[in-house]
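Take a look at this one chain, the form predicted alone, written out in structure tokens.
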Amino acid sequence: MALELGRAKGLSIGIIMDGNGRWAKKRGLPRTAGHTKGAEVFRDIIRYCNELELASVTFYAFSTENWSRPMEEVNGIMKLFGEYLVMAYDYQKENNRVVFLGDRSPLPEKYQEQMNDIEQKTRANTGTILNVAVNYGGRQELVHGIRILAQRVLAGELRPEEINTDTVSSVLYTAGQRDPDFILRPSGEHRLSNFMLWQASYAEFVDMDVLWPDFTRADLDRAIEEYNTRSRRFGGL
């Protein structure tokens, strides 16, 4: 049954796209085939998030730890990312704002230029924010932000006692965005894997026993309905 109209509008969601390799292995295929299928699902779920009028959705596409995977697999993922960058220009006319989270400096220069261009061209859009985390790690994000604050203190622009949760949030990749209402992880795993460590401090967690390449719009509906049964108290009663 389709999600009731309005049940997802305005939500902020983080999605850990997991299980591509296992999906391929179960079918006797190379791991790159799993990533190709996962990329197709990624594109469809982006469209659906638009239709649901989410405030934002953050997709964990490639972590700082993923560089340790076999070179063939890394190259395959980077090729798929390059294809996504070409497609991402379409989001400008759909009123989406696209933001890339992570350290983009190790990526090919062409990709960096495209990422900067896409962000600039969609910056004023007011629809769903599409965050794509590439070469991203939650700990690395915090270290990056702390260094910025330390530089401001050394420059006399900021006093240590002025640093608070809002100050820290302002130097993260997601500056100016709301924290996720819930983090979704398909594939049956039950961990954050260095994803949005600061932003997820009060997020609900929804785990689903479905590999990402098999993930459907109906699965996202189920995840949102599960979230809507939760009572969020933020430490209160």
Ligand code: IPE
Given for the second form:
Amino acid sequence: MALELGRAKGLSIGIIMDGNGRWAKKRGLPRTAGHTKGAEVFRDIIRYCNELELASVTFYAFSTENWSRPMEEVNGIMKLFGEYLVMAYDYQKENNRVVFLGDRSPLPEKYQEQMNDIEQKTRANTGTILNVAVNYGGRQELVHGIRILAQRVLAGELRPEEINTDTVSSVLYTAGQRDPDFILRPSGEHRLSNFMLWQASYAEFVDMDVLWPDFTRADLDRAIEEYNTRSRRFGGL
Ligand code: IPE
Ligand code: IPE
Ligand code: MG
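Okay, that's the form predicted alone, but what's the structure of the form predicted together with the ligand?
Everything in the complex follows now, all chains and molecules, and the chain you saw is the first one.
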């Protein structure tokens, strides 16, 4: 049964898109075929997140650790990312604000320009915030933010005792956004793999036994239903 309308409105979700390689292996296909299918699923799930009127959704697309994969696979993922960057202009029409999380400096210059352009063009959009984490690592994000704060202290703009949790949040790639309510990981793994370490502080964790290329809208419904059964206490009673 489809999710009751409105049950997910305003939620923030993080999705670790995992299991592309295993999906391909099961079919005797190259791993890149899994990434291609995974990217199609990504595109459909974005549309569904818009229909559900989520506040934000963050997709983990490529981690700082994923560079250690064979060059052929990394190149395949980067090529695919380039193709999806072109399509990302559609999100202007769909009212998504698109934000890229991560260090873009090692990416091709053309990609960096497109990423900046897409962010600028969708900046004022009021629909679901679509975060795409590329060359993203939670620890690297914190180091990046700490350096910004250190520079401000050095410049005399900030006193160390003024630094609090809000100050730290404000120098992360997700500045100004609320923390995820839950983090969803398909593929049966039970770890964060360096995803949103700071932001996930009180997020619920929902893991699912489906490989990302097989993931459907009904799976997202199930994840949201699971999240809705959780009792969040934030340290209180
Ligand atoms: C996730 O799928 C995609 C990326 C990490 C880029 P994987 O490629 O990790 O798939 P598995 O975990 O090997 O099945
Ligand atoms: C996490 O998946 C990164 C992305 C989904 C982009 P990995 O497949 O890289 O994580 P590990 O290696 O299983 O922890
Ligand atoms: Mg994996």
